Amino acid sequence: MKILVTSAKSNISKKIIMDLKKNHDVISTDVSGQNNHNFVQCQLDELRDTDLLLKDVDIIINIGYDGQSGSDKILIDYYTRCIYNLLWSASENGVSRVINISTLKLFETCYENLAITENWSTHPISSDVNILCAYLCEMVHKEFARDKKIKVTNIRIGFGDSNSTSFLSDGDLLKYLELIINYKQQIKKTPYQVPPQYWETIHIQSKVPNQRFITKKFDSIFDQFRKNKNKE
C-alpha cells in the first residue's frame, strides 16, 4: 500500500512516517523549507505538480492540526486552499481514501465533565489560529465527502502531557493509526447529512484515569475489527 503523509517536517509526521515504513510504501511531502528528511517539496498550488505527487498513492494521511508554521494568513491559506487542491487532485487521481488527523482541542473550551462523543458539534477557539485551521481543514474534507469525491476518515486525537485526562501516547497513536489504515468501515443505514461511507469521525485518546473524552466508538469498531482479523 502506498501512503502519502503531509507536513513531513512536523514532529507528528516524522513519528508516523518512521512507523509506517515498517509495513508500507511511504512518501512524504511539505510545502517548503530545508529538505533534510527526503520529502517531496510541493506547494500544493499547481495542480500538475500535485497530480505528480499523488501518482499511484492509495491513502493520504493529512496532518490537519499543527503541521505547519507561519503567519495567520499563511496557515489559513494552507489549511483551506492548499488542502482543497490536494483533495481535488486526490479525487481526480484515484486515491481511495484520506485520513485527516485533527485534534480533540476543538472541544477544549467545553467543561471536562461533559461526555463528548463524535456526534457533538465542535467549539473551535477563533482566537487560536491553529485550532481555527484544524476546524477549517475538517470542513474542507467534509465538503469533498459530501460531494462523494473521496472517502474521509477524520480522527481527532488527544492532547496534553501524561498527567492529562486527554492524553494520547505516541505508542497508542501509531498503533491506532495502523488499525485505522486497515479498517474497513461497516456502514449503518442511518440518515446522514453526509454519506456515511464517505465520512466518518473517530475520537482517540489513551486509557488514563478520569479519561476526558468518550472513545466507545473506537473501542466497538476495533474490537470487532480485531475479532474479524483473528478469524482470517
The other form holds:
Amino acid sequence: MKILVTSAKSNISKKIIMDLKKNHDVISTDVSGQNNHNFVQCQLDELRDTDLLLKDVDIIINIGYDGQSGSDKILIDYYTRCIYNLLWSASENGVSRVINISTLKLFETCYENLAITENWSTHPISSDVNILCAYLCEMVHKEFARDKKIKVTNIRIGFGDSNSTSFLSDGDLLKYLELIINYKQQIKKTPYQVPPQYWETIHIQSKVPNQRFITKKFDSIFDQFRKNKNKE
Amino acid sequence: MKVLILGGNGMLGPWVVKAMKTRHEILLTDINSPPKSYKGEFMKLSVDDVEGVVNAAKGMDIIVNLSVLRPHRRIAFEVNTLGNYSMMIAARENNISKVINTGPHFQLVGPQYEEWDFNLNPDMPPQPGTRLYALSKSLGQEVCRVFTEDNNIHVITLLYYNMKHHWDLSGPEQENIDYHLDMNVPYSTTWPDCGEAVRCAVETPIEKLNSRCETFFILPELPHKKFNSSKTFVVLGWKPMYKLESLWTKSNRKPENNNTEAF
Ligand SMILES: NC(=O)c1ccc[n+]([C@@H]2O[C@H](COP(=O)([O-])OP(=O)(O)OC[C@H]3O[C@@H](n4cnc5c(N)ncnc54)[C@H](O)[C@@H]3O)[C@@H](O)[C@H]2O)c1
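Next up, the form predicted together with its partner chain. The previous block was the form predicted on its own.
After this comes the whole thing, all chains and molecules, with the earlier chain placed first.
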C-alpha cells in the first residue's frame, strides 16, 4: 500500500513517516523546502505537480492541524485552497481514501465534564487561527466526501502533555493510526444497516485518569479488529 | 450610518449604492475604479489585504461585503474565503458589531439539497459540495460564523440566486431564454430588489435577529416552494417590487422595445 503523508517537515509527520515506513511504501510532501530524499516539495497548486505527486497513491494521511507555520493568510490559504487542490487531484487520480488528522482542540473551550463524542458539534474559535484552520480543513474534506469524490476518515487526536486529561501519547497515536489505516468499515448492506459512508469521524486519545473525551467508537473498532485478527 | 462597502463595483454594487445613498454615508471600495457616474467616496482596496481592510473600516458602523471572484483556482479562495477573514478581523479590531455578507444560494444549498428537497430554508447546515465558487464562499461564511460565536459581531448573510432586470429576463446563462426551462434555476430577483435587500439588512436592528449569525434567501414568495424565504420578509422587512412572473407562469411577458429602463 502506498501512502502519502503531508506536511512532511512537521514533527507529527516525521514521527508518522518513520513508523509507517516499517510496513508501507511511504512518500511525503511539503509546500516548501529542499527537494531532497526526505520529501517531495510540492506547492499543491492546481498543476501537474500535484497530480504527479499522487501517482499510484492509495491513501493520503493529511496533517489537518499544526502541520504548517506562517502568517494567518498563509495558513488559511494552505488549509483551504491547497487542501482543495490536493483532494481534487486525489479524486481525479484514483486515490480512494484520505485520513485527515485533525484535533480535539476543536472542543477545548467546552466544559471538561461534558461527554463529548463524534456526534457533537465542534467549537472552533476565531482567536486562534490554527484552530480555525483545522475546522476549515475538516470542512473541505467533508465536502469532497459529500460529493463522493473520496472516502474520508477524519480523526481528531488528543493534545497536551502526559498530565493532561486530553493526552495522546506518540505510541498510542502510531498504534491507533496503523489500525485506522487497516480498518475497513464492515457494514453489511441489509435493510437494517446503511452502506459504508464516505465521511467518518473518530476521536482518539490515550487511556488516562479522568479521560476527557469519549473514545467508545474507536474502542469498538479496535475490539472488532482484534477479534478478526484472532480468527485469522 | 457609516457603511464600508467591499467589492462594490461589480454588478450588484451600483444597486446597493442606489438603495442606500440618500440614507447612509458610504465608503465604496473595490480593486477596480468606479464608473464616472459614481459621485461618492471611493478607495481602492483588495479584500485579502487584512491591514488595508482594518484601516478602511476605522470609524465605520457597518461593513457590507459584495466582493466575489468565481472561476479562478487561487483567487477564488483569496477573495471569497480570506476576504471574509479580513472583514471579520476588521470588524473585531474596530468594534463594528454588524456585518452584511452576500453570496450565492449554493454556498448553503449545494446540489445534495437542491436536486433532492423542497422548502429549503436558510437555517439548514451548509452543504456546498466541491464546486469552487460554492465551497470557497461557504468557507468564508464559516469564518464569519466562527467570529460571531466568540465576538460581539452580528453577521447577516444574504443569499441570491439569479439577478435580473424585470424588463429583460435574459442573462449570461443563455442568449434566448427558455422561460420555463429556466425554472431549473428556481429563483431570480430583480436588481433593484437585490439592492434593497442590502439596505433592509443594514437597517434591521440587531435585536430582531435570532442569533448573531443569520442567513436569508433573497427571493420573492414563489408558488413552487422550492426555497422558503418567509424569514426574510418577517425579519428584514424586505418587500420585493417584482416577482418576475414570466419565469414561473405560462404568460410570457415580452417587454416592449423601448420599455428597457426601469429607473
Ligand atoms: N450577479 C448575480 O447574479 C449573483 C447571483 C448570486 C449571488 N451573487 C452574489 O452577489 C454578490 C455581488 O456579486 P456581483 O454579481 O456584483 O459580482 P461581480 O463579479 O459583478 O462583482 C464583484 C466585485 O468584486 C470585486 N473584487 C474582486 N476581487 C476583489 C478583491 N480582491 N478585493 C475587492 N474587490 C474585489 C470585483 O472587482 C467586482 O467589482 C456576491 O456575493 C455574489 O456571490 C450574485
